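Consider the single chain below, provided in structure tokens and representing the form predicted on its own.
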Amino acid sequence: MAICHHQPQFGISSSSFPFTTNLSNKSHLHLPSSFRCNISITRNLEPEPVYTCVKSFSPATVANLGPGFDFLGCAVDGIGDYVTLKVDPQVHPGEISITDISGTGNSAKKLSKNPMWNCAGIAAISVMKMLNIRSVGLSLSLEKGLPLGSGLGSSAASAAAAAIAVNEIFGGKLPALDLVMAGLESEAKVSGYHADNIAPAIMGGFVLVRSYDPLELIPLKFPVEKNLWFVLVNPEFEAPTKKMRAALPTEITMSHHIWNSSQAGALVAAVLQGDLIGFGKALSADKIVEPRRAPLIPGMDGVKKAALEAGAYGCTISGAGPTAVAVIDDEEKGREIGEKMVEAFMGEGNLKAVAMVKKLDRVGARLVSHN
């Protein structure tokens, strides 16, 4: 097992994270048993650029996992958000630029191109304020392919991308835990500081968030052996996450509590082991943030009965929603559950929905390509 674990008061040098932070080659990390993220003294000088043009993708995320609200998520394989950085000499020094914006949906409408109110700008500059750039202006464009507002991380996926194109562009610098960092710097502004997102999109698999004063993050790895398949079944209906997070209660009881409690250890122990029957039965366990989630989503109460009475071995709200998720062991039992739930959205929301089935995302955020 492995913790990070950050000071946010500090900086934090690069020597202190003991594995690679090049995160194009993180296919071939070897993580220890344990290490800590240990503070040191804040950077001073400023990288050259190696790269002239990068392009990042970072994955989508399942946050919350039932029981584990705002500390347990995961990416998933094959859906995401894609971010374009070039050294442009057209920008001011020390500043970022978002020139474009474009993909699923309404993005390029609703979306700002001013980097201090866009999700990929305000990673970018958090990531350039650690590296001390100042001589460089750099242009970005964003493009969407996931749904805003639709419980898969999508905020967390453009500031990943751009927290990843930065830190390439530049060398890769910075540790996994700074960019992190950078990303929740983001998702504070737009939906809420909350890293269950964010965690594991930039380091892939499964993550626990262990604190957040400091900042300790848990990588949970799943094992490589072992069949995972998300359903995926995103309706037509935007659910935003403050929207969301303000329907949550302010008190629970003890009972609630204890319950939740046990289900997110045993998920967590569901996750090392592999176990998917114990998987599924913990991520649709939860009783205080689904019970007040889905009234507010058309027809997901009897989306989740027509999985579970489909196969799936669990099911529940992805994130703050609309999209519900369901897992299983076997890509083709996926694609009849997920037609399953896309007939009950229907049917008991009168919505029309979509599904997916992906793998899990063992790697993160990462360089597509550069020149």
Second form
Number of protein chains: 2
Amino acid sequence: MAICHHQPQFGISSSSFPFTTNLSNKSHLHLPSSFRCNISITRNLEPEPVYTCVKSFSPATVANLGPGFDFLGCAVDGIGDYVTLKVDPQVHPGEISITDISGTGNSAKKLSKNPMWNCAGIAAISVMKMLNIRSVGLSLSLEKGLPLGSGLGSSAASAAAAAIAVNEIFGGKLPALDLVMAGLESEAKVSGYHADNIAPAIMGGFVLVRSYDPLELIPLKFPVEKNLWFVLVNPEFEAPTKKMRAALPTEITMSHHIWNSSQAGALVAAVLQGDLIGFGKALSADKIVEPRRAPLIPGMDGVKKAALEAGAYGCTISGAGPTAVAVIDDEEKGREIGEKMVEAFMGEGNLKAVAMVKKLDRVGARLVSHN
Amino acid sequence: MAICHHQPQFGISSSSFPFTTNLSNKSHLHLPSSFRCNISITRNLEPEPVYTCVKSFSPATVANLGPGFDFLGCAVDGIGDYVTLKVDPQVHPGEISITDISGTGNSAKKLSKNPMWNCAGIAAISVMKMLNIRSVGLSLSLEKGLPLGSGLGSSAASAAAAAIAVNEIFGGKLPALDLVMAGLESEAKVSGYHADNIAPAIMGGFVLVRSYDPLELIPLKFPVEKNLWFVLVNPEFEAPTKKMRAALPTEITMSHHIWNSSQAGALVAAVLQGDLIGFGKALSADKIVEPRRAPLIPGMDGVKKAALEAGAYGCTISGAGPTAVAVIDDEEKGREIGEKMVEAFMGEGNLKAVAMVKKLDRVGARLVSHN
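Next block, the form predicted in complex with another copy of the chain, ref. the form predicted on its own:
Below is the whole assembly, all chains and molecules, this chain first.
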């Protein structure tokens, strides 16, 4: 039921999407109740803009989640990127111009304003192509709330915010799965062909990437009555995705495979059952990826130990790191855990770090204003 | 929440168990509502028999379920083993005697009546030890409804039926997790230390084995309003577990690991969400075990193809084979699929086969009568 296929053909879009009910109030997206995907051809229908200016937000995302390596991710609220998008007569019709990139830290300086080399730009162009925009030019400004290479889905957040902004300025014709496809195109160029950040960035909550060809995504609904807080501790340390990927083993023993697969199953069950203890336990139980990557992040083993000793249900590396993520059901307790983790990064890794305590984002990328 | 730990110490039993509500009507087992495990010492308390004779039944089980290799299994109703257990003054107190083994096919002739070498006997002795039975002798007769080495959890069914019979004749003092431990002791001696048959045989439904040390089991509740039928097609072919295990790869590529793990997650999600299409798809998607084992079962690839073409949602090898299992939501449709699978076993593997269409068993091993 909760699966949707996508044939990634330009101009052809699936017209429905398997969001679970907690997202049904996401009025700016087209979310039919049916889970079946019908194909509608949008090739010859160029929509007109319904707004002159929109501002969108996309949350940060935590990918991998321990044994969910490369196929599971979730969105965290209250931290992410903003995109402001305007209909701009100065821009050549059918094109997009990036006018401004702002934000704290290293993000703004390092990013290109060439839309072909910018994750927001690539996703925006992809959505414009899907919508067949030929008569309107757009200008985009990007406000980075996420540091680059932190393991919090920085590139996916920019892509998701841009994709949703373009879609919404033209009346929200495309379903979320198309926006994930657009974001995936961006991710492929910037950080590798993987959907475990872009899918939850756009859809919110937890998303399991079941397959890429065709793209099939399974939203996993964490029960609304349960609280889930993420303690995100970001050290001043560069852990490039490529280097973290090179650290992975190419071959895995059968016993490790069985162990990690069973933990992946337990992780999924814990999310759907709202079982925080089981979730934390599975999150912490990866025997394949974390043991290879943790030694590359100074102090990470000690940080995990400190988080668990301070009462976190589980702890692992967020994405490809270096951010450490711990989980808890109480915000105040999360702050205490964060302090211990920051201390451990300094004490065991000689790294300065900052802690944030953020809730599970159940909505995903969304409009925040429009004119 | 749905996890229970077990410290496998003789004489110490966990006094509660994480059954989900669909099993709460299983009145012959002690099923407290709490999921926490408290330890109670039964060492010095020898219970007295509350019946002179009991008859128990344990369902067959389908282990592995494709990408759930070695950690996932489920019970199927309407086929399994029976145990009749009597308080017998002729048997030395504290001991058990196997008086009779009956059943169709090869089962009865091949099994030892020495309780130390019989899966029902080993499990029964283990439960007697847990209960500290010293003053009562028991005689057991086993009625095999399952063929040996079929991939339908034959040894687990005998062990489960025996374990529950001994527990119940003494008033059902032990929680299900202890009975799984007793059955696991039997499985370890007969077919390898794995709980993916014995756990669902005793608990019913789907069970994920999260860890062995301590034993942690996660029941996965398939929604009660949904129908799930298994088409079980058993060919006349011997596929010994040891040979099927030797066919497994020792090393797995990272890409196969990620694929199978994501399918395991999707399988768990599909069970909990009652998504039969997703369940079938994940069931069929194993890239690690089935490709190695299927070629050892003549015609298996063709049987799978025939099942899917006939409308099954998914198909794979049941346990270590040679039984093929397909899934569907309609009994009549299941019969049609079964016929096609039987034809394919003959046409492509030159093997005679019989098909059965059985429902998901949501209860597990149970008493069927007592005096």
